[in-house]
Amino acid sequence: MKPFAYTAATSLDQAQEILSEEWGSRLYAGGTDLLTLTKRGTVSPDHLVDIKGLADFRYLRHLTGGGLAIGALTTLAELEANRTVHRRFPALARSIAVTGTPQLRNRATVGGNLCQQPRCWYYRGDFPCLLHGDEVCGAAKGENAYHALFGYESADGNRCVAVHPSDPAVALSALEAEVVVAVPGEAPVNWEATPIDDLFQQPTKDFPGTTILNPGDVVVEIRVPEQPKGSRQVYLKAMDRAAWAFALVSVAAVATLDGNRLADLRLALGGVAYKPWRARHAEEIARGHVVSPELVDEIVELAAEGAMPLGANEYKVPLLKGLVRQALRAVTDESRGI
């Protein structure tokens, strides 16, 4: 590990500043996935800019109308362990309960937890990598069996198919939460929230990263908004062990019913893009129509609607299949039969 500078940031105009200014400095707050990386030689930062003490970004808080804003340095385990959380959004608690170990969750923040890197080894290892500048995915046609099924045009490198491993990041973006981003130089006024979806992107050889957050620009609080009265929630992981892990394939729904119909479905997917995957087409055909087996099995295949299987991970999408048949069970009465 090579020598570098360290700031413990007093102000988020301080790190900012830092991180706009000086090519190689990184954000530390965390460090649960930052410090394995520089330890690795994955990264090597020339400056970390710790804002692990900036307590005004630590908090949970009621928004007006409802939902709940989350800062940004809000600890996994605070999350986890919050009543709010589990009686208002199970689905993220129990996305959260899922993550890791109670000691990463521990020091893991939330916004980090977002802004975590893929877990390729080829990004993680001395291998093609676009995330390392190199001119093709090495993933795309070696040893891909963790790694995509949808969001990439095709198979010939030219863009990444590593998978986004954040579990709450999936249950957050079927809440339809936001992010709020600090840009520098702007004032809070000016801070505006953006589709929790709209932060991340599939890196290319061009674009080479995994959001679209600019130097000096940081997370500063997520926003999950009220959901329906009666709306019912699930988060459901398949790993390759029974803890620890990250998903194979995972599925965050949340439901509301009117009578036996459904009046809202939302469904989204993880382990299997580079950023939690929305199955809008599926949602789009639940709406409004009564809970049956036949609607159950029309959903399913809509899910994996377009899924596009590398040479390993075809076993992916009847996990898929599965779980979205499981998640649908669990939202809506199994007293119809499904």
Contents of the next structure:
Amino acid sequence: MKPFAYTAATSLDQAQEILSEEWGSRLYAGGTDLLTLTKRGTVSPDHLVDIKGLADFRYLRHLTGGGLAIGALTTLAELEANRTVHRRFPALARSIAVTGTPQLRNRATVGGNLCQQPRCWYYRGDFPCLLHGDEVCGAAKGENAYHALFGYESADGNRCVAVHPSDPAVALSALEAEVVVAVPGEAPVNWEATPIDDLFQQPTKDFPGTTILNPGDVVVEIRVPEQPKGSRQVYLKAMDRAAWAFALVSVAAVATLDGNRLADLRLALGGVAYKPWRARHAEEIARGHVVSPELVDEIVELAAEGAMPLGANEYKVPLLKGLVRQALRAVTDESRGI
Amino acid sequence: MAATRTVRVRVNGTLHEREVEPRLLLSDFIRHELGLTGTHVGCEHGVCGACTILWNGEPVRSCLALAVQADGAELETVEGLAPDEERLHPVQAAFVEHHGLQCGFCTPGFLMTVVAFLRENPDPDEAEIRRAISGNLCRCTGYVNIVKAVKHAARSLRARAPAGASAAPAGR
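The structure above corresponds to the form predicted alone; please give the structure of the form predicted in complex with its partner chain next.
Full complex below, order starting with the chain above.
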């Protein structure tokens, strides 16, 4: 690794000041993603600003109305061990349990998990990549077995086709969570909450970044709203081995049943786009309908609607459909004929 | 070279203080600065688990942390397990007895992971054991004897613990 300066920040203000003023400074918390990038030279920071010690941002608080506020520096292990998370947000609990390894979850923060960089080998290796400042995305017409099905108009190389690697992000999307972003110089009352899906952006040549964050912006809190009464949740992840792998495809589903009727359905797909991909059309069609084998078939087909395989990732389409079917089975009652 | 920083860290009960560069990895600090070479470095990018140590009681990968971050922390490495030169820690003894190792390179990482795991879960079933060691790779054994060793270690630790004593570490 190239030498760098290191500051153990004693306040968020101090960290934000350095991050917004010093080109080459990087936010650092658990370090489990950034160090892998720094070791390879993919990222060469001049100054690491470590906020891991800011205890003010490591908490779980109940929100009025029943939701949960999660301080961004809470470790994944702390979230995983929390009873409220298990009881009320089982999809989130599961998405954390299948993230990385126990050793990583002890260090990794939930904020860092959302802001981690893609696992694309063009990015992490020395290959053409928009995130390196290159002209084209090498994966679009190259080795793209682990890449996107959704979210780009054409595989012309002008848009990044990497997928977001986070599992919790997918569960949080289905739970309609928001992230609170601290902007340098703004008082905490002015910090805005953004729907989690809007935190992410697709890297392009002109905007080679994976999130909407500007230098100095820090994700400080994740807000998970109370879920509809009686709703059922699931998170399913397909990997190419049984543990410690990123999702090939994952599905988070939250369903609210009113008798036989699906009063509400939320389906978020992971491993298929630069952000958690909500199957909005499928959700709409499902809403208000009686659960039946025909309805399930329709939801499954619509979840894959618009998928654009890149060449080596065609297998993700049937995998996605199968996983959506399993998720629907889990969140609806099997006796209703699915 | 970037300015050095002071790191004060307690390792296996002994306080150490060193001036280090911010880029020094915790694994390299433990091995090269402190001479504790029982912590092994395998993949060096957070995959294999050979470098697992306990940081304030929790297993972490020392190759994915900077030494400067450990300032003020309490660390445990494999050298701190055996009570003296003659005796082994029950988890070490179980690994020897049940052939939980062949080449031994991954063993320090397994031992630290398992020691922390059994403090929190003194009576695990096989699925829990396999989940606990899912972040440690062994290319020799196929894990069967490691799982067996963990089961036996749990049994001997339970037999040793005074009745009513909690095996859970503070702070969790």
